[in-house]
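Here's a solo chain for you in structure tokens, the form predicted on its own.
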Amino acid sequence: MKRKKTHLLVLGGGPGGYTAAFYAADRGLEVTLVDDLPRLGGVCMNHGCIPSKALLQTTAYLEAMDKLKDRGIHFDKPRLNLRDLNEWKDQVVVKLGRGLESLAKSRSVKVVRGRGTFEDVNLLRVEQEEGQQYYEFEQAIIATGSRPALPGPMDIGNPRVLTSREALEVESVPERMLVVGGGYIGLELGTVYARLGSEVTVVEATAGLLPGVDRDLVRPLGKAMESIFNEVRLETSVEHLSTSGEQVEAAFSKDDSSDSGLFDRVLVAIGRQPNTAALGLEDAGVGTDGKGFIKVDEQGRTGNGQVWAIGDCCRNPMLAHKAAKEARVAVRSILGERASAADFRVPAIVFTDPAVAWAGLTEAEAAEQDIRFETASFSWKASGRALSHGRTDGLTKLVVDPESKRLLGVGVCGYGAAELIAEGTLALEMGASVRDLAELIHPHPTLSETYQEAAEQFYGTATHQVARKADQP
């Protein structure tokens, strides 16, 4: 058995994997990157966040055209060409993929196509069309990502039942669509199909959309979703799906009642699970927990001192930017430098309309952890910039330590929240106080001013909102 040797082997070519490979190469390591997809970028770029955001942004123009009627701008009814839409979305992915291939080549990262399986603590077998290759490594980083969860009662072998991957290929616009799950994937893709013309019903088992997200931030979104979706059913479970002619029948239950409905397509969006099965982890001396996540320490090191794991395959939250940060931590650890993933403030974004974004502790998390806190918020109804956008359905919220006045968490719901959250994340990472936000000069008129106003609201001196009575600065 002929073995090829490499200093660092990276298994998985998504945002975590290629970031690790590129960074390690920049730091002088010899790197081999193994991936079983035809393009680098992983699920995120090929079948997830990039194509979904492309569709969300494009279909947002349809909604914007309709809203401009109130401003005296009228359009004829737009014509939809799904072939052109899919081709444009695919071009975005292809362009990014070519860029990654070029970056790998320029860094002398060896990219190997095939499915990798560990055969020993320092040996990976790669299945390729031309046969098997074996790679002996000094260090390895596992970055195999995750896949959509599809529980048994919904896995009925009907192509009309979709996961997020199939839903991104918009082959047709179903008249009636069911979205199972009111989390970020269900709401984002449900929004795409609703804008294209589907009557979308969203079913969520818990008492509210986006379970775990701050309720103050979700409230404006909930109102918007009620208008864009045909129906939002909370505290409702889908017991099972079944084929009914050319449709899918869904059986619902809520409390002691039950009913059913017929749909042309069903999107199952109830979460994701780590891609750790059939990797030969036991042979590599790498352990997993009861949910299939690889066990790692703060540096990403597994039970095998030569192997690290990063991204979706080892812990939540399942976010590309978190995986990329963990990639750098792992490489620094391999190089013998001090690094830790323990204290990250990881921003999270739901690209709905309005968008929801947050970083640090939410109010609920602080309460659960018995951490003392105070909050301050600013409604966008008093923002001149939000009014000019016609988007006053927003809120900026701060969670603050009452003793030190340091920020514990930030949250934004509204138009452009995905871009605004970066300032709050930086403030958290820098250990900023609410006074720092209040004193920072924000340009006018911008949505970023809502951070300043929320901070001033904490002290009772908000300019454009009747402030609470609080300690004056």
Given for the second form:
Amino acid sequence: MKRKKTHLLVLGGGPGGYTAAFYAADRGLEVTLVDDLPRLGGVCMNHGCIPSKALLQTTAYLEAMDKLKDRGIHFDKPRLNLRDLNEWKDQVVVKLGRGLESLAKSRSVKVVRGRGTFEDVNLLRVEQEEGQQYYEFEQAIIATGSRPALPGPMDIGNPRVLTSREALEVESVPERMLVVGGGYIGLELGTVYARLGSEVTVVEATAGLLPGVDRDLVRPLGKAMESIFNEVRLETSVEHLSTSGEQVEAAFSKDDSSDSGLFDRVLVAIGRQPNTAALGLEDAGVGTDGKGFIKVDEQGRTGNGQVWAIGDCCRNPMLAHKAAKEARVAVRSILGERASAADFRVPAIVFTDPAVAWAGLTEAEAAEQDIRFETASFSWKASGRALSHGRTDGLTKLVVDPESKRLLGVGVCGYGAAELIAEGTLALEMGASVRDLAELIHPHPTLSETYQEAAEQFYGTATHQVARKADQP
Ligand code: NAD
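Shown: the form predicted on its own; wanted: the form predicted in complex with ligand NAD:
After this comes the whole thing, all chains and molecules, with the earlier chain placed first.
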């Protein structure tokens, strides 16, 4: 058995893995990056964030065109060519993939295609079409990501039951579509299909869409979702699926009652699982918890002092930008520098319309953790920019420490919230106070002013909203 030697081996080429590989190479390490997809970029770029945002952005035009009729601009009924739509979306992915390959090459990162399995504490076997290769490493970073959860009662071997991966290949526009799960994926991809013309039913087991997200932010979204979807069923679980001729039958339960429905396609979006099985982790001395997440310390170090793990395979939230940050922390730790992933303010965005975005503590989390807080919010009804977009269905909210007046959390629901959350995240990360946000000159007319207005509202002095608080500066 011939062994190749490498300094740093990175297993997994998604946004966590390739960021780690590129950063390590930039910092002078010799790097081998192993991935079994034909293109770098992982699920995020190939079968997740990027194609889904391409579809969301494109189908948003359909909705926008429809809305323009109220403003005197009329279009004929759009005609869909799904082949062209898929091709365009694929081109976005291909372009990004080529970019990553060339970035790897120019950094001399050796990319090895194949499936990697640990054989020992410092040895990885890579299965390739041509045979096996063995890599002996000084250090390794595991970044194997996650996959959609598809529990047995829903895994019925019927191609009409889709996970996000299949749903991103829009082969047809089903007449009736069931979306199981009112979380990130269900709402984003449900939106795409509803805009294309499907009658979409969303079934969510808990009492509200996007469980865990601030209710004030979810409220405007909930209204929009009720108008775009055929039906939103809350506190309802999908118990199992079965094939019924050309359709899929779904069994629903709510409290003590049950019923069922027939659908042409079913998208199962009930969460994701870490990709940690069949990696030989035991042979590598790398431990996992009861849910299959790799156990790591603040730097991402596993039970094997030579091996780190980052991203979806080791902890929530399963977000690409969190994985990329952990990648840099792990590489710094490998280089012997001080770094920690313990105290990140990870922004999160649900790319619905309106979008929902937040960072830091939510009101509910502050309450749960017995942290004293106050809140201030600004309704977009009074924003000139929101009015000119015809999109006043938004809210900007701040969670504030009543003593220091520092921001504890920020949240935005509204058109463009995905881009707006960066300001709030920066303010949080820089330890800004609500006064800092109020004093900062925000350009007019922009939606960013809603941060300033929310901050002024904290003091009862928002220009475009009547004061509710006596607490003047
Ligand atoms: P999720 O955890 O966001 O939502 C799953 C939902 O399914 C939950 O609300 C849950 O209550 C519900 N559910 C579970 N079992 C059910 C059942 N039997 N019947 C009805 N409802 C049920 O999971 P997801 O939407 O699959 O997304 C997975 C992860 O992927 C997310 O947590 C996120 O980290 C990541 N993601 C992020 C983005 C983004 O950043 N915009 C987009 C897509 C996915």
